[in-house]
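What follows is a single chain, given as structure tokens, in the form predicted alone.
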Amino acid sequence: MSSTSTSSQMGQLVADKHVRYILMAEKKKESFESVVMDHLRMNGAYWGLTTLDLLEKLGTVSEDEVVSWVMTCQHESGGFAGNTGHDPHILYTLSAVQILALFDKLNILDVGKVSSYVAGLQNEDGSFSGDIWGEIDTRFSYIAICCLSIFKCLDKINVEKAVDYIVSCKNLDGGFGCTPGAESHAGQIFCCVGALAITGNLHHVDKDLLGWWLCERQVKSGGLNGRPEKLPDVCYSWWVLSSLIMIDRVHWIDKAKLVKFILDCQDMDNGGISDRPDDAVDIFHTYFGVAGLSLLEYPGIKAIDPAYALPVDVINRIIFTK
């Protein structure tokens, strides 16, 4: 084996190609938001734009175009839809708020209206529904808490009941499920740990037990899976890693192997990142790959906040302004 430097052994992030991939996804169709399926455009816009910001390239898109499109997705209820003409949902409402936060445009919102929409989705037991149809999931608890925290109006909900509900979804393995008794899953764990972190309730987490469950997600290739016996997937670089950082157990995994796994999932020619090496790339995994590398302090990527899933400078701007 030739004596190559460590960095070339670990591979390189082809950041410029990822930027071009995201912008090409914009040009191939009418607009940036068409990156993913029609009803999910708001999420796709959040993934793509946050990736651009982490790579310090947010200036390559038209802020006015994006912001005005986001506002066309708002309903009279105050909530946002995944696209113009669709029904509002808490999922898309957070993505819309995060996009406006990236551009420092939260001031164009009627915060009272949006926060009332979110707060109105809390149920008697402290859980949250995703929309008027009533599906309940700890993802929605996280989204509500994250959203209201960005607006600095957590007092609009019963935080204590919200926390109690999340704690009721904790399992014997230290993890969390989508509802009480549901199996532990890395994505749900991120939601529950993130919500507990934002509300200052991490004492409810058994950090050693959960940390052990999470670091067991690392497989031979260095990648992480979401549950035992599953294949590794780049998106868990975010869900597992952010959770480990929030509970201060990230030193329990092999970071260098995870960096290599993420870099191996890049399309070196056309940009974009896939779920695992040699699969087709998409905007979702491109975001989670770059966000994972940010958490791993990979050079040239802005720091991302593990609880809010937005760049640290954006969160600081929000939290430290009156």
Given for the second form:
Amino acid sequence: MSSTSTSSQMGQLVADKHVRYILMAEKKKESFESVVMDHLRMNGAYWGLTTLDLLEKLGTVSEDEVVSWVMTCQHESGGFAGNTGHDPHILYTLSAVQILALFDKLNILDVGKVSSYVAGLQNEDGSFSGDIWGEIDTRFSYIAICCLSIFKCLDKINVEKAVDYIVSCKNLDGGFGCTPGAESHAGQIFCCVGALAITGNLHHVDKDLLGWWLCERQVKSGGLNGRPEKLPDVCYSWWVLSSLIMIDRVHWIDKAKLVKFILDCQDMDNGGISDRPDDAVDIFHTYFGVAGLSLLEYPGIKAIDPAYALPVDVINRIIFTK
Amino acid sequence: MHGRPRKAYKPEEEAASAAKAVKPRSLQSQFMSNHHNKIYTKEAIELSTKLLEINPEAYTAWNYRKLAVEDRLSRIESDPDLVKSILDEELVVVESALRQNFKSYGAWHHRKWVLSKGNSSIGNELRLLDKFQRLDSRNFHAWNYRRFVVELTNRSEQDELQYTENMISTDFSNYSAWHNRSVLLSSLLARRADGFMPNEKIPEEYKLVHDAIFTDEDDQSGWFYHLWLLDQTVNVETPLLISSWPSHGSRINLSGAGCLNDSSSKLPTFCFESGSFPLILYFDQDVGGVSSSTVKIDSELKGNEDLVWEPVSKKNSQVSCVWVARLKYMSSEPSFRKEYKVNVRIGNSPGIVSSRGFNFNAPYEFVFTAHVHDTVEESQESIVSWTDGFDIWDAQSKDLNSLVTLDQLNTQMDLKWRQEALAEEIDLFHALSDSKIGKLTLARLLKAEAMISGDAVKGVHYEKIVDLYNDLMALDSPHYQYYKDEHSVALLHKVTSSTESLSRYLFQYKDMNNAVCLRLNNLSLSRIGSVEKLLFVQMLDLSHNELHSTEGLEAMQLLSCINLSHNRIRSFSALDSLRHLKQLRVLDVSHNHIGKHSVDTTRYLCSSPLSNSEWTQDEVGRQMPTLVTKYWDAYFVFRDLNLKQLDIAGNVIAGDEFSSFVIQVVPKLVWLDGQKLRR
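Having seen the form predicted alone, can you show the form predicted together with the partner chain?
Once more the chain from above appears, this time first in line as the rest of the complex follows.
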């Protein structure tokens, strides 16, 4: 079922409005939301800028301004903070690297230093801490592997142990959790499947079992939830879809219904996409909505890579050169 | 914003929001100044408390508090009461932060960090958790924290299992509780804890999960638990050999490159340019450790003393369910027209281990005869046609019996309780067969029963399974393609369930030494299955189906010709499994969807730099870097194949540029889209 044939009856992507919403959101520094979100501005920048690139509008932002702000967030340890003045953390380090990759500016980084910061967070059992304070989570395993693969220096970590740790987080339903024994969750599954994909270890995934669990995330409205018996949410359009694509089981869901659900979550007047229809929009869901539509081959959106969460042309440029 | 209703824009609200932001903004800037200047006074710490009350997600403030705690502890180490009061103060801050935001990663981690310092009372933690888990029984942070506390306090798995049962009886729709139950129970079953023998415990668990499924058949909470129980019922831990080529008692005809001297023979003959033939072992699960020390071969064929066994899988994996070794049969001395007996013994010495760590412990021995024929000069490179030159397989022929591999039941398996449990489940789910989960579970149960039953039961069951998936496709159309794939697999089970039914699809191709050809065209197959029974096939016609990938074909090591025309292949990476087929010379992928889609679903399932597979730049890669980047998936598949004949017409990607690229990458190609190449 192609999205083009049915798109006339289910509304269109208001791409221009989303672009304006993203550019405006960046300027609204007065609101309460912007204060409580202050510490993860690096994530926000990655979400917004990647969305702009997928809509072929990255040129509308000032590259120099963004890049120099990103560099103010780098800590002497090599890691990046969520914003100027905050502490470094692996979560924001990946976003910073992804932003620089979008602009083809990885060359301004001291790659040795950043990769040493990331590699230094690996623990004896192969897991990764998020920062010096030792929180362990398979999200951090994904981030480390994604980051080091972009730098082409996975040899800085013990990949075998990293993979073993991720596999130890595999559950009897085929999914993955944050630590061994933790419940499967679509976001966590993306991280684990993504890390296994990048390191060429997808044979550890039980594709049929996990594929069934993932395709059953689609609810009647067409939207996807992140765990059984939960509400659908646009962000799972990314986590579930990308995982299904990496294990070649995405044909098990109804794509046309999901396209409709995402389009129904748009704010048609002011731009932006929300978690569910008629909820307040935010930049996080705007990104995941557009990225989801990209994975659904919606016309007018660039293709996004399901493992690296960057446009395919950006990743192909990095991986296939040299 | 999660779950917050969208409202029309109002200027007064914007002003209110800005006003509300004034206090946290000033708190934040004061906090940053304290943090950067390492100020850990009472007032400074108090300020971070206020900030975290407003915003529990401010991770830097949690970091600051840890530094402050360490600073304070370093001054008063000797006084346990003071230490305790400092740590308890942190627990209070975390608790109020969690009341504000139950999902704050930073708050939960801070609590773990404080507890791991010791000195504080862990006894309260389970009580606090009970309170939180009653409010939100699906919160995975709380469940994770619970497992952390349980480990710290050495609480027993049995007690925790009881807790999951209590949670489930309060509300069966609690997937988190079912999940935790599966974790605890699999650990208790694995170590055979007192009262946890599988043959007693698993039937009990079936009863528990029925209550959930039969109360509300649309509630998914029990679905996956039931599937896990089914897996525990039919699958044994120890790996088994399920088929081989050549099979026990078979007689194979071998020749060198070219055609047989004796053209009157109707026997299929296998010819290998390399002068060695593959010996294929197919296990029921991934195993490692197959080697010349775990597989012993006795034969008069010279030069096979130290056979190299290779897993048929990605390069960086040392496990696979398919293993292959190549036995030499053409030596320099003229010794043709001779029969050789080959005896294969597997698993007499330990070493073959499943990827889950279980030993192969059912030693098996088989014998076959290799008949080596004389050949004439190498034949001309003629085009292989998929329309002419096929003879119907003689159903009376004894050859098939020796060619078709047989199932080997696990004699060590304790079948009684498993069969009883399955029979009971099948009875029960017949009552639910109007619903989606009823039909799906029934199909899975029947498949499980067929697995451990004889041939007569198998055929009947596969017939029923095919019908159930037909119903499901109509009943639950959003998941149509899932059922379609399962339907295809069941159909192939049916086709291969007896020699008689399989022989209807078998032919012989005269122009290639009577090669065995299996024609599964026009069956609307969307997925390949049952390959373990098809290891003897040399030509495979899968044209006019709905396949989008060749996954599974890698086991069919004898394949030299494959027809995949008129299917739904979307990219060359979907053909990755063909890279393992060393004999493959003829490939038809015309009229597929290659080049039509922007999303490549096999991008990470193939060996390429994207999945960090090792690759070395060859001459072609150096000469045409741009084309290699553009057609990377074709490049990585074709450079490992030794094709003579290829058809790619009728795909979006086909064209002059792509053709000239292919000719470079495949130097031995003779026929492209029906045209003989002039090199």
